[in-house]
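The chain below stands alone, shown as structure tokens; this is the form predicted on its own.
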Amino acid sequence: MIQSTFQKIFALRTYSNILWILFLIIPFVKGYCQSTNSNNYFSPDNRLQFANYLYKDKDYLRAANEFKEYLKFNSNDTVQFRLSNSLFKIGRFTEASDNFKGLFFGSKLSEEARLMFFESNFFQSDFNSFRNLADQDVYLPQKYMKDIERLKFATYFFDNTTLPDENILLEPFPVSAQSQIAKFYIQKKFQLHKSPATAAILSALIPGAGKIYTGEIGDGITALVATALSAYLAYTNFKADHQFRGWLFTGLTAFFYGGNIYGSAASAQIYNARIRFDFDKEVKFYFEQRNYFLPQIDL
């Protein structure tokens, strides 16, 4: 009987002790669990967290992806935008675009997302086509309409579509713009060009000439001399009754008088080549300073 009362005295000792420890043990594996949970890097919240950093970050390619991964639990017209703006801002224009268009309706970013839509159009450089969606007044936002009509006649200048009347071009820009814009304007509607065929008939008549015109007077004075001086030689080889050595410089003057005419009308092209290279980079950079006079949208 003592045995069996000492049995129950432990086994409710026994019974007291694990109750002590589960007291003190639930405590910490409710607060191990919940910490688990915080430190979960794939959770949509941590991934937003993690996204808004890459962003702020400006390492716009990891920050799209995480904006992606976010989107698939939870809708959110913010991250949208900042999703559709991360691959803007990483070149990837098209796929931008059709992003954008994702909050063309019932979001309050709209208008912002719409302005956005028509940059992404824009920078996928196939102008006739950005005129032509912005003349279809589909998509237009109301509040940035004047961009969008600075960005439309912008594309004047990168393409080689016939210029519209100059006030009509210039009336959306700036007035401390329209002065330079106007420069730029009579550039490319009076762009000094070399005739080609006016090269090389030039250098027919006279070998080098069409050089000196393309303003390579260098090269021309030297196809003038080695011309003249192969013809010369073949003169006086025939007139000595040298047959072989006449009929050698006679081919050599062939040579450099047939390849002066084609060289010359090359040098046209390269030409102008050069002069619209030059007017598009100078026109680029004006307006990719002043950030193509539009508004800077970054949420």
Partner chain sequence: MKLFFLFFFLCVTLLLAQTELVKWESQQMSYELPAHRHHDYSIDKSSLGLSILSVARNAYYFFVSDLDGDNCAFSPTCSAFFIQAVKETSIIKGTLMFADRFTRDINFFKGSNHYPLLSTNKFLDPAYNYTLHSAKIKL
Contents of the next structure:
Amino acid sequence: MIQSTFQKIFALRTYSNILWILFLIIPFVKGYCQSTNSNNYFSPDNRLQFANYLYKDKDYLRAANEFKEYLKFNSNDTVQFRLSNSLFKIGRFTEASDNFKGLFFGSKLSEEARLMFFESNFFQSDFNSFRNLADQDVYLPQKYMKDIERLKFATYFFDNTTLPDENILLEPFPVSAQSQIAKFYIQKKFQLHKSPATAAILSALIPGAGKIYTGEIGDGITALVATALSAYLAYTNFKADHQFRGWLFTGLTAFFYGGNIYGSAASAQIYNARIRFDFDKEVKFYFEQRNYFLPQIDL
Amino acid sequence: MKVRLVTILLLFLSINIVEGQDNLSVQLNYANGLFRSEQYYDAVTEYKRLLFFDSTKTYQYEANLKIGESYKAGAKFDDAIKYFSFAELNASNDDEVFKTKTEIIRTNILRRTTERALQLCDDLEKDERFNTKIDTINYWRGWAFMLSDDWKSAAKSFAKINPNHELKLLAERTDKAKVSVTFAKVISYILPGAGSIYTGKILSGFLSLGWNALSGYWTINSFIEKRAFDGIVVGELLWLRFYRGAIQNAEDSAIEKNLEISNKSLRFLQNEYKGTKL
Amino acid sequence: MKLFFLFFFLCVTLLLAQTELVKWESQQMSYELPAHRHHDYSIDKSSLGLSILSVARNAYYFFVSDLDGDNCAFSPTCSAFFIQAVKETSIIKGTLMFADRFTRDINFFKGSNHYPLLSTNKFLDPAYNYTLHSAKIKL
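What's the form predicted in complex with its partner chain like, now that we've got the form predicted on its own?
After this comes the whole thing, all chains and molecules, with the earlier chain placed first.
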């Protein structure tokens, strides 16, 4: 009896019976696979797939998190680059630059990472440090030297350092852009500012003149009329021996006169601030439109 | 023999499908748990993960709907509407379509794009598929009116559901409690300060009346004493200013009072009302 | 046709910028309608002078400003500007700033100036732009 059963089992030859055995053992095999990775959505490989999808979908905050989880178990330069780039895209520039740094040595993405490292530093808006960084050529990518140089010269438009020589500044930019950048250069170098001191002195001589100097013609005329009228009223009241009213209008005259001198100086400052503000806006728009003359890196 | 082979193959496939689905439903439960515990950002991540691995497209409707609801709970209404629209594209029956459409309407009401919400209500009403759901449409239309401070129209919408509908009564009460802005202005033209008194700002009203009486007296007195220049100056700089001010004030305080009345009802809706809310 | 519009709408929204730059929490939207802005009646207790000034300002609000209508074309109003100016600088400088503001207010053609226009139809003209510290100027 036993022998015949044995014989039966070992005598399995047909195709279907092999399948039967497969069918029986599959759940165990599958169970084993699941515990490692195949259908576990949180396995490193699945996380990576999901992260890449999020990255392409521009959901960078979520993508960064998934990339980080993946990198806990594996190391991969492209993933590291994508993580850093995700952080860059969501404006976490300090973290991004630290992460790009990790790819500087012994990686095939070293050049791109170095470029992005400089970009991350540029967008931290500390332009002085950025220029220092660009001048020491320790981290400079050979492939993107020109791009970083352009970025370095662009920073001169964004803060108040002494501009370098015009020809040196223009040289790395494409010829088509040079005339506009030269215009910016002249505007930046010879910004037409109004002096607060001049405005105040003018207003002290003729009430309202300082305001007219800063372009606020209506305010200037109003100040002149208000000061003159109250001075006239003070004069006539004193003449008519109305002492109280006389002093009242004298005080009012001083009020208008003093306020106008002060206001002229303030007005000149606001004028200058506006010139700077408009210029900064225009320059920023120009460079942003052209992506700061940087190559688009899609990885 | 062949029959046996096919049976085995079928069994083999079914195991795969059942297991695949099982993983997805585990993921769905996980995401739902996050949603229930109000961790909406993480819930969105997990629903997105579910959508990504859902190769059989089993949960497209449900997950997109939940992502929309999560964004709505985080007051990210543009994103919410985007995902509700995705859910609508994946809806498998009219009930699901209706559900997504009402969600879009509710989000529009919260986003204060009332025009859009009302237009969507009209579209739904015209749709023959939803003839049986007219009450729900009117309910949300009423809500759209309430949140845009049009209580009269809100009452009309709720009355279509039931003449004694709780919200119809509330909307009617709110509308009746409001003061008339025009009346407040008109009586201020006749007696400065009266409008403010009518809207409950008694002290302010009397002060206004006092200023008008005083500056009026000064003005008229100046003219009587034949000091025309003084009369014109006082009349222009004081009397006219306070007279105009009284009218403007009456209008402002009437509007403010009405706003208070509306907000009291809206606070009730948000904090105490037991029915379905936005 | 409807489906086409839906697809078009989806494509447009997909092109829109990312809104999730940081992890967000649940946020309940208030059903209430935005309330009117009122005068700030709070009394500044940082110094005796400022306390006296804010009491005087409150009296002005109560007896005059609240009753004579909406006359000031600026935001903040002249009285609020005065308090801000004194707070930012000193009583003397603040008075000079106020005198300048008053002159600008009686200018009939202030619309031709460069003041930013607010949604309330008022010119934005905050005190910090006039302290003579150019770093404080915000346009």
